[in-house]
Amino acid sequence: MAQLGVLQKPAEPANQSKYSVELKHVKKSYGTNGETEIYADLTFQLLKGTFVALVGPIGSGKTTMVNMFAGLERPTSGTIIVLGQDLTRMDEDSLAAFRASAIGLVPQVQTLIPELTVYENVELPLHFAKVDERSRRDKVDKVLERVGIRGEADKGVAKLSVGEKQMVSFARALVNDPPILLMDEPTEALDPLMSEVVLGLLRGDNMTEGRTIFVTTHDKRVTDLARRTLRVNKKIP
C-alpha cells in the first residue's frame, strides 16, 4: 500500500480559495478480491493554477493517480472531484467529453496513432470536443508552432523519434487549452536536448501559465520547478 507524504515547500498562496482537484477518502485496489491495495484512504486537494510534482519508486501508484485524475481509472471507493465535477458519478461518455475539454494528458506510454500524421494526432482532442474545422486548424497550427514541431505537421508519427513523439503528445495535450495538464514521467525517455525543451516549456512559457500542472517524475529538475512536491512511499510488507 502506498503512503503519501509532503516534502517541504513554500506554503500555497493564501488568496487561493478554489481547488482544481479534490480527493476524498479514495481507496484503490486491484485484483479480483481487491487483494492488491495501492491507496487506502487518500484525501488531499490541489489548488487551481499550482504546479505539483509526484515522486516515488516504480510501482508505488504514481501512474494510477494520474489515471484517476483523468477519469481513466476509477477508485475502488471514495470521491474524486475535478473542476467541481464528481468523476466517480460520471458514465464513460461523460468522462470522455470532460477529458476532451478540461484535461491535457501526456502519458508515460505513447498513445499516438501511428497511421495518422502529427497534425491529425494533435487534432484528435478537438474532434472529441466537437470544435469546428476552422477553429481546429487555427488551434493546431498555433500549438505546433509554439511547441516547435510545425515543420513536422505532415509527417507520420511512426517515422518520428521518441523525443519527437513526446513533443507531439505535449502539443496534443495543450491544443484545446485545458485548465489541467497531467504529465506522467515527461522527461524519462528523452535525450538531454529534448528534456531541456520540455523543461523550458514548464519553466514559465505562457502555454502552461495559469494551469494546474500535475507531473509524476524522477527528475530533480522537474521537482525543482514545482510549487509543491508530494512523495508516494511504498510500504514494505
Contents of the next structure:
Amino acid sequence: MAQLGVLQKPAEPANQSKYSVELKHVKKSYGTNGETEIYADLTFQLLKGTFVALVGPIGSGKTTMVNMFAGLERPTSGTIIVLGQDLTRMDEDSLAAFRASAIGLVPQVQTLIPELTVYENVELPLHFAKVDERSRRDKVDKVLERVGIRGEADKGVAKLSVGEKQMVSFARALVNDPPILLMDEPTEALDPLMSEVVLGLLRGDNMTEGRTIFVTTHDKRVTDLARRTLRVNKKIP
Amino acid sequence: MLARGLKITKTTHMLVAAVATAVAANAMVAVQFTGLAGQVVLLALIFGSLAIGTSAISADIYARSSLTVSNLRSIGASSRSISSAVLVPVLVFGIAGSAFGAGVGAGLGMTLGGPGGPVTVLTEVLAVILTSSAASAAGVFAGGRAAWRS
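How about the form predicted together with its partner chain, since we already have the form predicted on its own?
Zooming out: every chain and molecule, the one shown earlier first.
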C-alpha cells in the first residue's frame, strides 16, 4: 500500500471554496477481491491555481492518482470532488463532458490519434466540448503558436518525433484553456533539449496562471517549479 | 475526422454497401415471387442477416480501434459522439446499398416475369429498403453497445 507524505509546503487551510480537487477517504485497490491495495485512506486537497508535483517509485500508483483526478479510474471507495463536482457520482458520459470542459491531460503514454494531423488532434477536445468551428480554429492556431509547433499543423502525428508528439499533447491539453492541467511524467521520454522546452512551457505565465497543475514526475527540475510536492512512499507489492 | 481516427475507411463503406446490396437484391427478387406469408419470412431474413452483418462490422470497428476509443474518452469523447461516428457512415452506406440492391432486385424480378404490377413492386421495394435500413441501424447499435460494454 502506498502512503502519501508532504515534502515541501504544508497543506493549505481547509476552505472548501478554495480547492479545485478534494479527496476524502479515498481507497483504491485492484484485483477481483481488491487484494492489491494502492491507497488505503487518502484525504487531501489541492488549492485552486496551485502547482503540485507527485513523486515516488515506479509502480507506486502515481498514474492511478492522475487517472482518478481525470475521472478515468474510479476509487474503490471514498469521494473525489473536482471543481465542486463529485466524480464518484457521475456516469461515464457526464465524466467525459466534464473532462472535455475542465481537464487538460498530458498522459505518460502517447494517446494521439495517428491517423489524424497535428491540427486535428489538437482540435478534438474542442469538438467534444461542442465549440463552434470558428472558435475551434482560433483556439487551435493560438495554442499551436504558444507551444511552438504552428509549422507542423498539417503533418500527420505519426511522422513526428517523440518530443514533437509531447508538444502536440501539451497543445491538446491546453487548447480548451482548462482550469486543471494533469501531466503524467511529462519530461520522462524526452531528450534534454525537449525537456527544456517543456520546462520552459511550465515556467511560462500563460501556461500556469490561474490554473491548477498536478504533475507526476521523477525530474527534480519539475519539482523545483512546483509550489508543493507530494511523495508516494511505498511501491505497491 | 472522428471516423478517420476510428479507422473507418472506404473499405468499411464498401463492405457495408456490398453486403446490403447483395441481401436486398436477392430478397427483392424472391419477394416478387412469393405470397404474403413468404414475403414476411423473407423480410425477417433480410432483417436478421443484415442486423448480424452490420453488428459484426460495427463491433469490428470498435475492436480494431479500442485503444483509440480509450484515448478519445480520455480527452472528453462521450459514448454518443463515438457511436455516432460509427453509426452514421455504416447507416448511410447500409441504406444506400439497400436502395441500390432493392432497385436491382426489382428490375431483375420484373425481367424474370414477376407477377406484380408497378405499384405492388414499388411497395415491395419500399418494404425491403425500410426493413434493411432498420436492420442496419439495429445491427450497428447492438454491435456498438456490446463492444462498448466489453
